[in-house]
Amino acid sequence: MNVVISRDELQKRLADIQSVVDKKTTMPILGHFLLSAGESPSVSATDLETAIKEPVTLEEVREGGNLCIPARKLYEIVREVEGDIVMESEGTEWLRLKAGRSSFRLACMNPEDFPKWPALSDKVVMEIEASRLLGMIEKTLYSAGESDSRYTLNSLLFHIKPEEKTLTVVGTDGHRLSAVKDTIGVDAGEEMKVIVPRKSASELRKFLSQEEGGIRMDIAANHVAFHVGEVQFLVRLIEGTYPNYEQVIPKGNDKILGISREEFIKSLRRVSVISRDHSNAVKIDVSPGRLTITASNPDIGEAMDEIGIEYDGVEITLGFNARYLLDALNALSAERVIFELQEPLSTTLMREEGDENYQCVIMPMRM
């Protein structure tokens, strides 16, 4: 192989590739990036559980080829040389590169040891906006769990009812759950039920926020390629049972409080400094047209805090962890937020006022 690139454009795609690549792998393999400068140039990365395939501009191909290139390596390299690169192999064992006065030899292995792009086969297609995925994403990534047991925790459950026409994003940590419906264009036959790495979903964020337009979902036994732009994201989806989060997302509960989300969140972080250092823990009074918070901290103090609410209902106390509600509030953006109360250790579920297709399920704290 013996090519020509800018610096700027090998600087983009290196940079879009450092999260997926395997740093701390025992498979030096991950380590690497496969540049290919055959008919279609391209660089793709993988860690085994998500995989990104993207084009790249070649000023000049001298000789085409494919390499396994430590990716961190040539990435810092990049950033600090000017001036188009000359990138030309030795073998498959070393890559010598040449930019203006300076020159690098890298030490390279065998693409042929590159993991395979699976071939997708009886794939379920389904379409839907850039910006519309992105933010269910973002309004469900927070309540997924980051290194629990229970692994299908630590993921998004992407729910497709072919027959409603509608896509449900879930993501919860089993104190807490939030769920996002939209509809969608799909070809499924029969309802869907894929759940997505944390990680897969973080990354993916990235390239959905560059898109304008539409994506395509393709969606296999074991994989999901989402085709943004050019970028081709590949996610390798995990096995087992994600929890029923229908079952859990209250029907009945009748105390029905109104608030501003702004001065909530306010009056949360007021208060949460002084239970910040201990377990988040916060009370929260509900009584007719007025909501209070406290916290304390026998090693701190205490602190208190009053809001005015729509509510004319019984008086009623609740616990929460005040950073699960922050994350959930910080998540909506409408004005004024309702919140469906039962008893004080009943599930609460709270939704943005007029939008029934967002709720956020937070099980209280004993006080």
Second form
Amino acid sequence: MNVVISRDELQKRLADIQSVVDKKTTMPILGHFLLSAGESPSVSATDLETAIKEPVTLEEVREGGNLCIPARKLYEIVREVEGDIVMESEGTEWLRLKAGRSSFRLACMNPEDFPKWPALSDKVVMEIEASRLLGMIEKTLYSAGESDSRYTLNSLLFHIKPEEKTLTVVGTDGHRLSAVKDTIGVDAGEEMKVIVPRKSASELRKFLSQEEGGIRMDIAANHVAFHVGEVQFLVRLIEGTYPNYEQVIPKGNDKILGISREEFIKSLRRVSVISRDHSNAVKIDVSPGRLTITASNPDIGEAMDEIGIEYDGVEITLGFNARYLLDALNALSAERVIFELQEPLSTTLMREEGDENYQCVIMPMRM
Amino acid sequence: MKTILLADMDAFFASVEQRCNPALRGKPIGVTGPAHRSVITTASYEARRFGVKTGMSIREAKALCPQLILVTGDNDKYTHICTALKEVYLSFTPVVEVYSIDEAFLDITGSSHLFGGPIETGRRLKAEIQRRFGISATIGIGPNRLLAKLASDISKPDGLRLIEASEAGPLLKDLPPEKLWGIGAKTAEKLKRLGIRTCGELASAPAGLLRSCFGVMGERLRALGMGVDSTPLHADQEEEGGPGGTKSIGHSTTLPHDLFRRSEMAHWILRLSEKVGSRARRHGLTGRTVTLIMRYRSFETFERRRGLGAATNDTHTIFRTAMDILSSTRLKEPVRLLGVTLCGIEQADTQLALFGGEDRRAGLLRVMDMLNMKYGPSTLTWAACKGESPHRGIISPAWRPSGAHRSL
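Next up, can you give the form predicted together with its partner chain of this protein, since the form predicted on its own came first?
Following is the full complex, with the preceding chain placed first.
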């Protein structure tokens, strides 16, 4: 292989793949990326959970070929050098790099050993605008588990119902849950539930935010490939059963509160100063026209805050983890939110006024 | 000046056994742990006259006193009486530190006048213990713990002694330092090498010499020699519950036989995990780290720990984590002791779960704990733990009736 590439182009491509390159891996090859200088030149990287492949523009291809290059080191070099970069392989073991008057020699690995890009068979194709999918991930990622032993919770569920032409994205850590539904273009098929690892979903956001048009999702048995512009973003799906989220979204909560989102956030933040060092438990007293938040910590002291709300039902008192309330309130965006309650220990629901498609479910605490 | 009273049961385990079985009264008996690996945990005063001491092997004891009657200890009995004794102490003063299963310090500074002074308080307490439990106690009273302990030590058994602060000097003058509570054989040996053979000499030793030899402890040793001890009482109420008081919850057990196969260790680890889990649940605490302690046949002891994603007090999670640690440990020798500890203690979360599974298990554990609380330990337990009586091991002398870190 012998190619010439502009410094800026190489730096951008390397920046895109850095987060997927596995840094602490036991398999050294995963710390490398694959540069293919064939008919359609590309770079690809993987941590075996997520894989990225994107085209790269080469100024000149003097000799084609593939090479497996240490991703971190090359990125560090490219950031320091100036001018176009000449990359030349010596067998499969070495890369000789020249830029201006600088030259480097980097130990590489055999491209034959790089994990193969899987072929997706029996795939279902879906289309959605990048900005809408990005919004759905942003609205649910906060509630997904992070290191739960119930590993399917450390993910987002993509629930596709072709007959309704809807996609629902769900995140839950077992204590709170968020679900957002939107319409999509999908070519028939059966109802599907695919479980996308949290880290992959989080990584995908970066590419979605750079794309203005629509994207394509190819869903196969074990993988889903997101085609975002020219970038291919492949995710290995988590096997297992996602909890039945539809069952825990409360349907008939009859104590309905209308609250200013901004005021609720400010009030919770103030009371959290006292509650946050421990379990972050706050007590919420709801009475007609008024919501009172209190916290007490035997080592520190007490806090109380009050806001006006729209409510004319019976009084009710609940306990909550203030962080769960704040996370949900921050994920919502409307000026006013609806907070639906039932019993002190039953599931609560928060949503935006006039929007039934985005639901934040929070389980209370036992006071 | 404070008035501290120490109530020390005389040959506690043996007295309890003699009380329960009249045939044993007046005879030399030795209380032992379970089965063949055990030692004498307590000898009755009749046996002590033959030289039988705590910690002797059964063979040694029998050689000294061939007519010695061996009784296997019944820890339930002892813990029950210890808990009931605390009730008695609390009727004399609210400031009680149950120091071990058979000793308790009472701060009677503010309450002794109600009972006619310190000596009369001690006399009444002794009588009450005798009346309710039929066992004798020695009462030592002093201006601090050190002198209360000394008063008790020099008047055992069945004694009652008050040491006034003014008596301390003459009394301690010719006393060997190792007779003092807090000075062990090793320290005494070091002191001897410095030419200090009595408490009197210790009290008048140059502070600089003691500091250079014992570090910060030097000052304290000198104070002890003078009969001064400012260690406050740890009244139980203050230490109970709360993450501030408890840093870890752990249990260990010496196995009846050395084990090498992991599968054979599993049920011991389950039993220990259940003890740890139920104790944590009883006090509303959870922990973030599980530690497995192993001691080889050669007594080489080591531990391995593993963090948990979320704090827990679920027996099964503790067990599974301990087993994970075991399976990732390469054993060099058969194991004679196993221990399971939960650390990173915090107040149990009261956050409710969205999905049923978790709550069902918490509910099961709650019912199990309630039954075991009402009908006794291990009334309802895992099948794998059956066939083992609940308290077969030797009870720890540090056993106390309350507080997460100090009960069975």
